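The data below hold one chain only, encoded as structure tokens and taken in the form predicted on its own.
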Amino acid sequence: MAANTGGRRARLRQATLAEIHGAVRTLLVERGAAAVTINAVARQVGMSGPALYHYYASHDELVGAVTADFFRELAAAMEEARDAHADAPAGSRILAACRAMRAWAIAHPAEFGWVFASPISPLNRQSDSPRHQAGQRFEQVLLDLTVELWQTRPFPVPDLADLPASLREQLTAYSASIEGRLPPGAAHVFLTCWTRLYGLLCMEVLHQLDFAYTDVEPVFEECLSGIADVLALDRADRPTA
């Protein structure tokens, strides 16, 4: 009998958890950001702000859990991609994965922007955090796929001698970081295709190319295809959107 009300109990809370993280979402769709307020999240579920502690203990540790849900949607949709082209070469993998990327934030650029755009809290940047482990997740699609490609058909690398000695420092420690996958070289590489993807996409998103494109998905396959030359793909390999 024990069990069975401890299982019973579990359940509602994570019905109650599932509610709490669906109101976050209404209300940041609806009304952005600044609204996602503990008290305006209880109102939306019906408790008061004190109940609400009682499944987050503050703002910041409701805020890691939603992100956390985002990002794993997210990397959810990039793995689904990924997937559907599972006998296809590495670079065509990469190019699936980056248009499911942009398909995700252009749906959902609230979520997008609360993700991307949106300071991080001390809380959320520790290693153990819901919001750190699901965004390791997001980045492994896209790193385990550039892994794959170098390893298979390493693309060029600049000169490590002709960076700044800073950069250099700094491309050592994240390649010890991810465990010599890539060496520092490559994970350049990788880092400039992954800012460049990143900033065009914030841009679009955070509406600042309004000003001169109506539609950015050609300039963002423009973006993608220079991604493909840095990395060296074939033309057999970079499918169109």
Given for the second form:
Protein chains: 2
Amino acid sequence: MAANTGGRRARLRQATLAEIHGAVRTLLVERGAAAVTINAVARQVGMSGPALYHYYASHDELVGAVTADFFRELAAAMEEARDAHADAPAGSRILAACRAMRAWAIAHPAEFGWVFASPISPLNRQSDSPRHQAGQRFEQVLLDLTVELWQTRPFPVPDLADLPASLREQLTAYSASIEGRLPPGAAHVFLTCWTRLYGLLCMEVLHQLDFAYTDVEPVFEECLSGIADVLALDRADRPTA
Amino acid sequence: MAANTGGRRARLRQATLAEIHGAVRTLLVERGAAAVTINAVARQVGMSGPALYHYYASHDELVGAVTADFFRELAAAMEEARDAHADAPAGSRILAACRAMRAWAIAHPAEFGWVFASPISPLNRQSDSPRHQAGQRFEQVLLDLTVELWQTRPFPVPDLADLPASLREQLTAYSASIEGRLPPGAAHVFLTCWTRLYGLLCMEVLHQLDFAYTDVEPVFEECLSGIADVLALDRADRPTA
DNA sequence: TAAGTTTTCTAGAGCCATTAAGGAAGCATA
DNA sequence: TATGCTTCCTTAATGGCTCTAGAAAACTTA
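To test you: the structure above is the form predicted on its own. What is the structure of the form predicted together with a further copy of the same chain?
To see the whole picture, the full complex is given below, headed by that same chain.
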């Protein structure tokens, strides 16, 4: 199946894969998730339905592969924002990365919905799936930045003794899972910020805020401002949008 | 189509509708959303697929009708929590209703996922759809409680002049849409709390927190505690879980 | 009992995912 | 150059799905 990575055959295969991914995305954006069927994708790239099974073993796998693309694209957008001012303090780069995340979501609502606001099939939840891998790289971006902030300018953390035992244990486990790069208390702050950000974007994309807001942007900025408070960022570290 | 509401036919029809709703729910809970097909539901109630079209015009409409059930059930659970201690201050009843919301979500994850964490079809977004109606009743619960709190023990609100113009306009519009029961500043506080609560539950249900938490309960309690702070609730108004 | 209404059925069109079996073309080796 | 392996693609077929159409059955009412 997997040919030598350099040959002509391999290059053709890569081109076909790219075309397939493009067709999936086009269908998703223009006609919705339900329109992304194996048959429709195959038609779009000019082959018969079953031929697609030479590239992906199932519909789920195809969806997972393209979703991984989206994760990588989103991560790249955030990394670009992060690195645009490499000399700026970590705090302002965190906010820049968050804004980049929302900007990508606004520019690509269909893709964002697929990435975040849709149930993940069991296949794609396996830790060796491309989707899971790409998701981890994405999570890494904000985590890395938070670690950097923690090391250069530690933010206030709650007293572990004040937290319920169950939460303390979970935070300790999570801290260990990121090789202790953040101690449990700092991990708690990180996760709190992450939850607020992610929750708000999820709701926006799922149209759960439509009943009150037509433009979520100022709400998002207020959320960022809350995050900046929690992370004790200087006023100087808070570029205004 | 619609018979006299009292007759024997009408009663039979109601019974069949109830049986259909029950079958949908069973399939959803036991075999997932993808298993809820017109054919499977019909098989479950012992009729042929097309017969179901005498009750609902489409798969979407059926899903919307059952989702409306779930909204009503959730709203009822919250109302029950709210009314369990009718003499308690509004603040503690708000927290009780929030806990009831999460309790229902935990007890009925599949249903909750359908209600909140799934894209809404255009049909069910129409304001005359049962789903939309039931959703409004649900939203009412926390809104009513917040209005009561605002009237009995007003919480601090931000200075409108400090908010961006766009947000101010949207809040004014929202305040008008609820007949001014909350002024724009109070509406802002309400929506902020609502967003946090909803966002966290959404993420929990969508398994977006699995990478860090195995048990979200203490995280939820912390979120509630934050809400209690924003609403300036007394310590006495904060029953511990 | 006769007419009308409501419910249900079968048949079928047109999708879908997926599997099976086989043909054509590229490519390496004898 | 001839042979055989690999890759890519095809058609055919299975069994599911939504939804439509038209006929039959059941029940209500006059």
